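Single chain ahead, written as structure tokens, the form predicted alone.
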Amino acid sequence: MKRNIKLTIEYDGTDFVGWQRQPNGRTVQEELEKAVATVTREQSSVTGAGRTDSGVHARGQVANFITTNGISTTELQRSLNGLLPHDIAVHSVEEAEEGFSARYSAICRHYRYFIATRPTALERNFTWELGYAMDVDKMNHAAFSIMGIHDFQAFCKAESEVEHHLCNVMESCWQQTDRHMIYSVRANRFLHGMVRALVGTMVNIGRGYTPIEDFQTILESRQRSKAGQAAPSKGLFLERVTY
């Protein structure tokens, strides 16, 4: 009898080149199947709610796969556990309807960027280090400008092939803590570098490089050059993901 497991997942990106399977390096994916493999005794894809880019961390990723497998969901989760390098964790393991699919079935998903605003040797590899003052006014008014449907291709990588770039933003603010500003998005789907372009615009809008004038410009050109560069992806976390 086939079962659908849904798993969900934590993983510390730096040494992965991403979540999905690659043959240039490590990737979340192909350690996953290399463990399901082991104790389930079967080849299985594991598919994942999101396709984090290399050196992007998750606190709440999901992924499921198929198996014919009677092993508990209590075992399976010790067992996985026990196999998995140091930087993945599974949280939880659960029976899952049928049809389910962690990409497909996904609702919206929450990412969170954190920018340390003092030097850390504890977070460095977690956070983008920024020693300069922003105006965290102007960043929260281009955050909020985001709300709502939007075509994002001036903020998507070039080479992305996909069917259209309109993403429907649930959520977009800043936070500024006596340590970090924190960048919180909910979205119901992410173009490929989409939130790390939007973090390297704010911060030159923040910094007062980008007046605060140009980024509807920016957002309604599509086109890629108009933009800032891309954040470092070390401070970028998928949190978590809503069916």
Second form
Protein chains: 2
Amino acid sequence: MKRNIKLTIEYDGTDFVGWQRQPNGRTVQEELEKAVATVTREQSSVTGAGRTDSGVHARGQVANFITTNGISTTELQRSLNGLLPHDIAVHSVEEAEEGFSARYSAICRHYRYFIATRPTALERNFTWELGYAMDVDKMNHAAFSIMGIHDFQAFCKAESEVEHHLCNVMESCWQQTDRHMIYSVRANRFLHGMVRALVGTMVNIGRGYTPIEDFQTILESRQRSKAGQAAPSKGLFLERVTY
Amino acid sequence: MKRNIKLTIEYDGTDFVGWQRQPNGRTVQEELEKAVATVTREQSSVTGAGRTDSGVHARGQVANFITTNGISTTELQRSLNGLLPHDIAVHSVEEAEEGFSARYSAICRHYRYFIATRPTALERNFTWELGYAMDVDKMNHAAFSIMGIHDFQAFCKAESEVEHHLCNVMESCWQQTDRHMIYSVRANRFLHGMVRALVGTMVNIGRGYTPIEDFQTILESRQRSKAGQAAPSKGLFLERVTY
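To test you: the structure above is the form predicted alone. What is the structure of the form predicted together with a further copy of the same chain?
Entire complex below, previous chain first.
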């Protein structure tokens, strides 16, 4: 009998070239497929909800695969955590319905981006360290303006092959703590490099490099060259995927 | 003119053999002394408040050194952070009084120990991962019982050369969250290996391996062999030092 298995996964993206299997470099997908093959004795393709880039982390990535092996979900989780390298951890293993796809069934993805506002040693692989002052109100003015359905081509890597660039943004806001600026964003889908391009552009606004009035112009231009440089991948976390 | 400079420091202990300078191995003290010598062009000895062991981290270690160099504290902080390796960060640089010693002037040290209660990839260097259920009430029963002045020889490495083993404990408690068990302890001083021996012993109580009634007997025995195994160093953080 075919079973559809849903995994919830945490990983430290530092030493990966990203989620997606590729000819050169260590990927999360490949490590998972190797571990799944060892446990189930079947070659399965593991599909992820978000194909995170090199260096991007995940606290709640979701993936699924098909197997005919009858192993219990508890035993499967234990075996995978025993086999996987230390920078990947499986938080849960569940039975999913036949038609479930971690990628296509997802209705919302939640990312957060962490900026450290003072020098840090412990979080050096998990934050973008920025020494200059930023105006969080201006950054939130830009962040709030992308709520709802918009064309995000200006914040999408040029080489991406997608049918359209419309995303429905359900949350977009900056929060300031004593040591961090945190950008939290939820949408039905994200384009390639979108969160990092948004963060890079909004940081330019926060530090006064880009006037706040230009943000709308950048968004409407649909040209990646108008937006700011991508923020470093190490500050980005895929927090959660909703179905 | 001699200046006494106080540093507040964060470090990731993973790749250090500890705070204290020694013939072999990379130490936080030696890295700081090298950076200070480069900036001030003087050889200064850097004294730390807590001589953390190999693998132990710090969010708020305090250190001081003497210099005759007239560099401003702002410039000194910037230069040190530029020179130091990425696993050390200087949070603040202040002028201290002539008699100030980071070690001997301290009146209270605050440590926290982090246990991860589910598999983790992102925190693998910063937590002790424990899969079994623990009774936090029993652990707090033991934790509360060490409040006040007690002889902690049972929780001190045997080879330590100290005049006495009395410590005044001002805080000692466990807190449970959805993913962690956190032990928070404040005292005027700590003996060598004390927090890790306390955590190891209290975990044995929490998992039902050591009866709660034995804790008082262990404390009063003054024998390290009666207490539990030391918890791994990677879960321990020196949070703050008070003067």
